[in-house]
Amino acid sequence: MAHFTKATSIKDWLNQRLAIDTVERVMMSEYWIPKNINFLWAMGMVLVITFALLLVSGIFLLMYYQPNVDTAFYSVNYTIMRDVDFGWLWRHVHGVAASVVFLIIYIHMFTGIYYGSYKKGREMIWVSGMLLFVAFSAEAFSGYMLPWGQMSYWAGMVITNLFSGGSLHADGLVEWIRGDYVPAQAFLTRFFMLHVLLIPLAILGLIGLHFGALRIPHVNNQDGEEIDFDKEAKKYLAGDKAGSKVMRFANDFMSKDMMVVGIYLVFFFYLVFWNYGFAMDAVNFDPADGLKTPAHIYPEWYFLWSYEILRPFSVDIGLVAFAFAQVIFVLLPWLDRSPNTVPANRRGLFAIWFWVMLVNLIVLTAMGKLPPEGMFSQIGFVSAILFIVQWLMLPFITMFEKKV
């Protein structure tokens, strides 16, 4: 048994039992963080403080939602939105906060592939990012069935449909995924657990295991520089904090993380109060109607990317295509062949591979949102076609490439 002696304080007590200063040692006051960084890796701290709303505002929510078919829909737009004391402001800031995390991980998610982050070493720290990425994904479109609108319903109709796997017709999954023969009362309450339970803590364990994997490589760098982080940690602990190349997780690298922080607030809140409508569909403000199906069915902004990935083929074909843009970037670390760990503008190709992928993903995104007719089609139709092509030549592409 370990060896206990009389507290002096209620911190040390805590200390002898929970080793909170060795804790703390390993992940904050000797964590090291490379001083050649920009605002971009800020993102990270963002996205928990994101996180933290969704799981306020939506405790706040569970407080007056029903889980009901016959209520679910005038829970949220009467008694929540109408009837409570700043009941709109909690969905608003939950609805806004649902959004803009989408936008903050592909932020957090280009940057990575940009400088390299995903290289020999990290390869655990995009798994778990990407991981966290499926599991966000999850918890958004679980969420999104909660409102019982028309939107709600005939995505949830749409999106479930995929699992019959096309001409295998496993209508079974699919009957035994909703728990009827369409979305009704056993799909929301299904959905319902799924959102405030399951999938939280599913994403909050896979929180530990991204902030766990970056502490043996640490972070990367913008100039892609190897830094031997224990040479400098004593550099810095000697008192040559100038000379140093690394700093403390807490509170140098904190601090410059708040003021980031502080500005995304500023605009984060801009959107609670004055454009929330972006997220929240015009067509979900209308109670589910099993009997009349809206004239363009689509998903949220974050996922119309993959959506027009899976729509311009055939059934089959597009089932494989969409099943591909979902798995694919989890290999990255092993289709990227280069031993480069630095910035793409000094990869030569790979740098011309990247744009071309980030400029397309937002042309997806764009024809996702549009209905599939004339040149929106045939515009769809290539992009999906050079998303799949640009991947199958990523080996290729660094295969080749010379040591920088």
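All figures in this text were calculated on a predicted structure; none of them were measured in a lab. Between two forms, the rigid core is defined as the largest C-alpha subset superposing within 1.5 Å. Positions refer to the first chain, counted from 1. What changes on going to the form predicted in complex with the partner chain:
- Taking the rigid core as fixed, one finds a CA shift for Val382 smaller than 2 Å between the two forms.
- For Ala19, a C-alpha deviation of 2 angstroms or more is recorded between the two forms after rigid-core alignment.
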Second form
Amino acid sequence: MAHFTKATSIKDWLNQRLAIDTVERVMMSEYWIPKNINFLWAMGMVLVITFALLLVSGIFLLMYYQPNVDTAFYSVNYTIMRDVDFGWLWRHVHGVAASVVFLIIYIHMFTGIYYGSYKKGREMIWVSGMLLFVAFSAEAFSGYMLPWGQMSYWAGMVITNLFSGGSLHADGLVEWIRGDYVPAQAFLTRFFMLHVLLIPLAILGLIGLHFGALRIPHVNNQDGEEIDFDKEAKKYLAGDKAGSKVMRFANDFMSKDMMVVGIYLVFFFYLVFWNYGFAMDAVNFDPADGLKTPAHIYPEWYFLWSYEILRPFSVDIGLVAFAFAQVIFVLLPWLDRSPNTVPANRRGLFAIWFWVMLVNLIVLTAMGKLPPEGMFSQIGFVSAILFIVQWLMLPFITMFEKKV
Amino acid sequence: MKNKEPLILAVVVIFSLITYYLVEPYAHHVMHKHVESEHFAYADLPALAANGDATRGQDLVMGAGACTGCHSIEAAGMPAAMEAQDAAASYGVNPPDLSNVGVIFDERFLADLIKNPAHALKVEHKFTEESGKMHPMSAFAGGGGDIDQEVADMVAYLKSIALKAEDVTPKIAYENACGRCHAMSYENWTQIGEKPSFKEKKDALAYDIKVLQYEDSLKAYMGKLPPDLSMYIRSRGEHFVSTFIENPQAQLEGTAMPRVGVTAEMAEKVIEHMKDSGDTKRAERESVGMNVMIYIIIFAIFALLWKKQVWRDLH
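Could I see the form predicted in complex with the partner chain next, after the form predicted on its own?
Everything in the complex follows now, all chains and molecules, and the chain you saw is the first one.
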């Protein structure tokens, strides 16, 4: 056993047992961050804060929510929205945060793509981030089932149907997932379990991995500069704070994080109190009815682009395209063959690739919501093809990229 | 080095707003038919022909008009002859008590309703000759004089016994305009009235049986059970509800739901009541929202000052 001496202070007592000084140094004051970054680098902290809001509001909702097909809708819309003090507030915070978290995830993702933050040593940051995206998607979908409204029921029906695999007719698999022939009690209870236990556990683990993956390669910077972190850290510690190219995570970078968080929260609470409709679909305020299909069934906005890659094709091809869209982002570090870790605007054809990809995803998102009729389905079809072609082209575009 | 942050922020904001515009206002504009409000003018119905006389109207309502054969008028001391579920078994739906119809419904609508119910209610498609069905309310064929004058007299009488508009609560407006077809369970409302609290379970069950009997008749009359409106203000939104009440056919052609015929003021009260059921915390949302905003803005200002202080040494 280690040697313990009589503690001179509470801090010393804790230091002997938990090495809190070392932890503080490693995680905060000597965790070095490049200085040449912009506010997009604060999206990680914004996501942490949003996740915390989801967790806290979710805990409060969990105290009154009832995972039963007969009482779920009532427990949400009557008990939580009317009876419980500030129940409405927690629900609005939860609903809006669940939607906004995806906006921030997409910004965070495209920041990574633009600045090449998935390359050369940073692959695990990207992969763990994409796994988080998958986990958040599953969390969002399972949570959407819980109010047991019309959209919960019918989205649950449509999405679980995908697992039949088109012509494979794997109906047994669909029944196994649902625990019944149609979404019913078994379905609701298991999605409740997934939403409040299994997926949150996975998310917490993945967040740990995501942070851990960042420690060795360090955070990327906005100029594609390769920084000698040890040398710059010494300079900083020697007192040349202005001359060093790096800064402490806390409080240096943290103060900027908090500034961005502050501005973000103004926007977030504006949505919670005055513009929440986009996050709480009107159709889901009708109780689930298996005999009445809604006129338009569409997923939440953040799933629309992949939904639109599924929709314009025949069932089997659509499913293949959909599966392609789900996994292809994860492979980005290996599909991008260029050695350059610099912002996209200095990478020639890749810059065009990036902006076309971004705009195309927005087009797909819009077409995924619009009814698949006339011009909309043609635009959706072309966009879905373009999405796939772009990914197939990526290795070739980047292979011939000049070294900068 | 040039500060690129404003440009980056502009790019992020513009792409976010374009996405928002496309999936929210634009997509909903494409998916849902837009119906413009007619401000409850009932311009398709003729204006009242003459000045009505309430005393003569009373005679007609009680006498030649034969209104009281089916309708109760509690304000005039005439209670319902049958219980609601029995009345519904005879007529399909319980004929309304006439005490407050003079204030709830528009006078043009009432006049046209007396003369030609299916026309005023815009349900003529349900009562065609081929269908062989007749609207349960028989049209007033006249009391021997000028029919338009007589109708105006009856309307004048109904207005004279009704509550004053300012005394009509949102709840009364809802019960009169919607409540005989639409339950509102979150407000404890059934189609046969507000459900009392019973000491004995058997009494509660007996009440429920009456509701079920009523609903059976209503289902047969309307084709399906009209929905519970507890959360309709959130599931349909104010504009839809308002224009739907004004003219159901404009939103949903062929629907069995009749035109309601309420005045603009009463439509607002009906919607107010629907908010009392489905959006009860709207006032609290405003006040809590303001407080949270003030708090967060102060937080953001302090965060900004802190950043400036910390970064002073870094440049």
